[in-house]
Amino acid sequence: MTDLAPKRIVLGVTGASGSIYGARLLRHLRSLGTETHLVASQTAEKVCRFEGHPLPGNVEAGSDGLAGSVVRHDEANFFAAPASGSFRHGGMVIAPCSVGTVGRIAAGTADTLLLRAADVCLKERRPLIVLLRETPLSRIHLKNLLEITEAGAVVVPASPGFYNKPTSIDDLVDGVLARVLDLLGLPSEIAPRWKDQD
C-alpha cells in the first residue's frame, strides 16, 4: 500500500455482466474523495449501458456533490498515466472482470491500457484486485486464476454474503464492495460489519 491509497486508484471495467459492482465502486470511492482513473473496454461500454449504469466520462471533484474526481482514459492509449510504473496510486480494481481478462493477464499481453495498467500492479507490487464475475469456472479459468494470484494479485469473487440480512441488490453488491475497499486499505462502512453473537 502506498501513501497514495486513499487519493488514487485505478479502476478497469471489462465486459463481463455485473455493471453494478463497477458502477458502485465508483461512486464509493468518490464519495472517499478519491481521484478515481477509470479505464473501460469496448464492450464493457456497451454492457454497462445495456445494464443501466453507464459509465462517466471526466468528473471534476465536487461538481455533482461527491468529493473526488473521475479521469478517463482511452483504452487505447498507452500514453495515460497508468500505463507507467512511474505513475504512483494506492493499486487497481477490475471490477467487473471476466475470464477472459484475467487470461490475458496471466499471459502477460498487455495490449490494451486496462491490461498494461493491471500488469504494471503486478511488476511494481501494487495491489491488483480482480472482482470476478463468472460461473461456472472451467479448469482453464482456474489455472489463470492460481496464476495471477501467484503474481499477486487478489481474487475476489462476486460472491455476496447473506449475514448482514440483505434486503436489496445494492446491499449485496455492497457487500462485496466492503471486502474490496478493506483490501485497498480505504475506511467503509457501505456494510455492516461481523460481529459476535449471542
Ligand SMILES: Cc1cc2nc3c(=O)[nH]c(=O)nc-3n(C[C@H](O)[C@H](O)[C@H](O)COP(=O)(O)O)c2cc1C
Contents of the next structure:
Amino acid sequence: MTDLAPKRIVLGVTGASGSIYGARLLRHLRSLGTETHLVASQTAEKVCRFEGHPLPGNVEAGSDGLAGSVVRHDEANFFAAPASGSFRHGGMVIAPCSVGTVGRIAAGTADTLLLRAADVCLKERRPLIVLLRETPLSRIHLKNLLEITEAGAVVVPASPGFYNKPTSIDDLVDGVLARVLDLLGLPSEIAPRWKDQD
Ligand SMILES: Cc1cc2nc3c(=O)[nH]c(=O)nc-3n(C[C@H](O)[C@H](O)[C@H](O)COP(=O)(O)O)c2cc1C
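Provide the structure of the form predicted together with this ligand, given the form predicted alone shown above.
All chains and molecules follow, beginning with the one already shown.
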C-alpha cells in the first residue's frame, strides 16, 4: 500500500457472482477502520440483492460498532473523488470482478466511475486488485487478464485454498480475502497463515 492515504480504499463491486466477497471485504475493511469508497455497477446491485448481500449506502464510522465508514458513489458520477488521480487512497479492489469489467479495463474505456477509478489506479501506479469470478476462461478473457496484469493490476482469482481445512463458506471466502488484504498492506489476520508443519 502507498503511504499516501493508508486508511482509504476504493472498493468496486461488479455483476459477477460471489457478492459475498465484496460484502465480507467491506466488513473487514471497516473493522480495520478504513474509509471505504464504494462504487458498484448497475448489474452488481441486482446480483448482490439476488445473492443475499445487498449493498449499503453511506455508513458513518462507529454507527454500527465498526470503526470504518462507507462513502457510497453513483457509478455515473464522474465528479466523485475516486475519478481523479489527485484523490489520495491506498488502492482499489474490485470484488467480485466480472470478465466484462476486465475487458473494459483492458480497453481503457473509463466510461463508468468504477472503470475510471480503475483506470486512474493504473495511470497513478496505485494498487489495483481484481478478484476475478468466472470459469472456464476463454482466450479473450486470458488476453485481457494479461493486458491488465502488464499494466500493473494484480489478478486474484476467486479460488480458495483448502490446506487450512475450511469449515464454512466464510472461511473459504476469507482465505481469498486474506491475500487481498496482504496485497493492500493492511494488518489483518482473518485466515490462518501457513507455517512449518510437524
Ligand atoms: C446471477 C448472475 C451471475 C453472474 N455471474 C457472473 C460471473 O460469475 N462472472 C462474470 O464475469 N459475469 C457474471 N454475470 C454476468 C455479468 O453480470 C454481466 O456480464 C454484466 O454485463 C457485467 O457487467 P459489470 O461488470 O459492469 O457488472 C452474472 C450475471 C448474473 C445475472
